[in-house]
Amino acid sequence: MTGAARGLGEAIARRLHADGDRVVLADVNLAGVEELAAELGSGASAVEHDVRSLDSWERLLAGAGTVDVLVNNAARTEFGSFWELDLDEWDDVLATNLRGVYLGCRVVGAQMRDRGAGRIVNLASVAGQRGGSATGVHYASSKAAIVALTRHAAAELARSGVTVNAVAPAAIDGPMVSQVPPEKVEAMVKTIPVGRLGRGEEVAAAVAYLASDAAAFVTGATLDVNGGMLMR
């Protein structure tokens, strides 16, 4: 899985590790992950891993083997006004963000597609789905367009025996959330039905269940992990 070092991907590596599974961490903080893989012990392995190459990409598939599920969780968050935006900034989040997923469920896809199974979650995000997000227009952009790549990949692959599906999770607590100045976690928090923050293990456990047996009649949709943000 990449952007595995800190907040969800460690969350959702640390609970498909628990499951049982063999996970190899991805990212480009390398130290990172292999700290964590030195924690999890046995069955977890550290790469770097650039998402936005697709010789990373390649380099990692072939160190890797078969992989029987890929999550795509790496993105670069920012912050920033419509009308101020540095271009090269929205070019690297849009690399990251979606270019990242691309190259995932393309190369990735191709060998589970030839195997005949396996398994794909996408990390979109509610920013992608509603107006006004407290992110930038990058960033909020980069997660809507998950959402459509989602559920065409989801189409080319869906008779080879391979899911693809994603995720959109909306104030979690962690690493994004202590970007955003307090008074505006608790402005925040006041649009949430639920009257809380969420947890990565809840992220975890529903990426955990698109990445089952259980869910192998499930393609192509996007779970929400909101609290009530977004009803639909």
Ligand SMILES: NC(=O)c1ccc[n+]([C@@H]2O[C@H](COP(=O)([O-])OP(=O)(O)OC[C@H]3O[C@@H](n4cnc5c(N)ncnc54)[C@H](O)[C@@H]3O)[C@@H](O)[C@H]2O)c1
Second form
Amino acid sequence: MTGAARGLGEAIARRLHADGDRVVLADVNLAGVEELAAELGSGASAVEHDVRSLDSWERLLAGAGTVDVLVNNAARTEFGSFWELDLDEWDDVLATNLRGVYLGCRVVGAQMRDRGAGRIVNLASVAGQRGGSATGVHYASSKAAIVALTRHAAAELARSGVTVNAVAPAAIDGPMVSQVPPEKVEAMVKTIPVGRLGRGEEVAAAVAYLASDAAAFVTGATLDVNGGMLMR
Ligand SMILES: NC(=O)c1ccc[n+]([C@@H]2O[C@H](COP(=O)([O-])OP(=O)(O)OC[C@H]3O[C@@H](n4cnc5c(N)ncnc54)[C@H](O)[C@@H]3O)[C@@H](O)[C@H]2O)c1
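Previous: the form predicted alone; requested now: the form predicted in complex with the named molecule:
Every component of the complex follows; first up is the chain already shown.
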């Protein structure tokens, strides 16, 4: 479970742990995941992990042992003008949000493939599914690419008992949204038909379903959790 120190990653980790899974909380923010692991207690452990790095993925897998479920959640959510984006920031957002997910699918997916079982869930976003998003073009582009990567990995792994799916939330109440000025959040809520922000637990429930045995025939799918913001 990557990016578990706060926000949606924390909500998903809490849900999977409550469902009885042993959870490995992986994040660049070691103090954050250590705090959560201490609170969750038995069945939770914390590890410093940088999703951008192949070495870090290999170390993570060696420490984790057999992985039943991989949740690729870590991301940088960045805003900013299309015309003035810092190009180093472009590269780092793509490295975190897209290469990180690819490396997770490749390193952990290979173990799952060889074992003949596994579940991978990648966090996409409505920002990658429709134009005119409040987020930056680098963020939106990385999230759109996750849908294609998810389908590709799903096809690679379909015969191995491994499913690969994405969850695409709209704005969810939490630390990321709290960094956005209130008037922008209000404007965002107006575009959501159900008339409110989503809740971390609602995204976590979608992830828990895709991670379950019941979802064995669902692969390559993107499950929208967006309050009707995009209907398709
Ligand atoms: N919050 C939303 O409204 C929303 C909406 C749509 C999609 N999403 C997606 O859900 C996921 C979680 O979003 P969030 O809002 O909880 O994000 P967040 O910014 O609150 O948390 C992201 C976590 O990822 C970690 N992280 C960042 N870079 C990392 C790296 N290189 N290696 C390992 N960990 C790293 C951070 O330390 C942090 O704990 C993201 O993939 C995001 O794109 C979120």
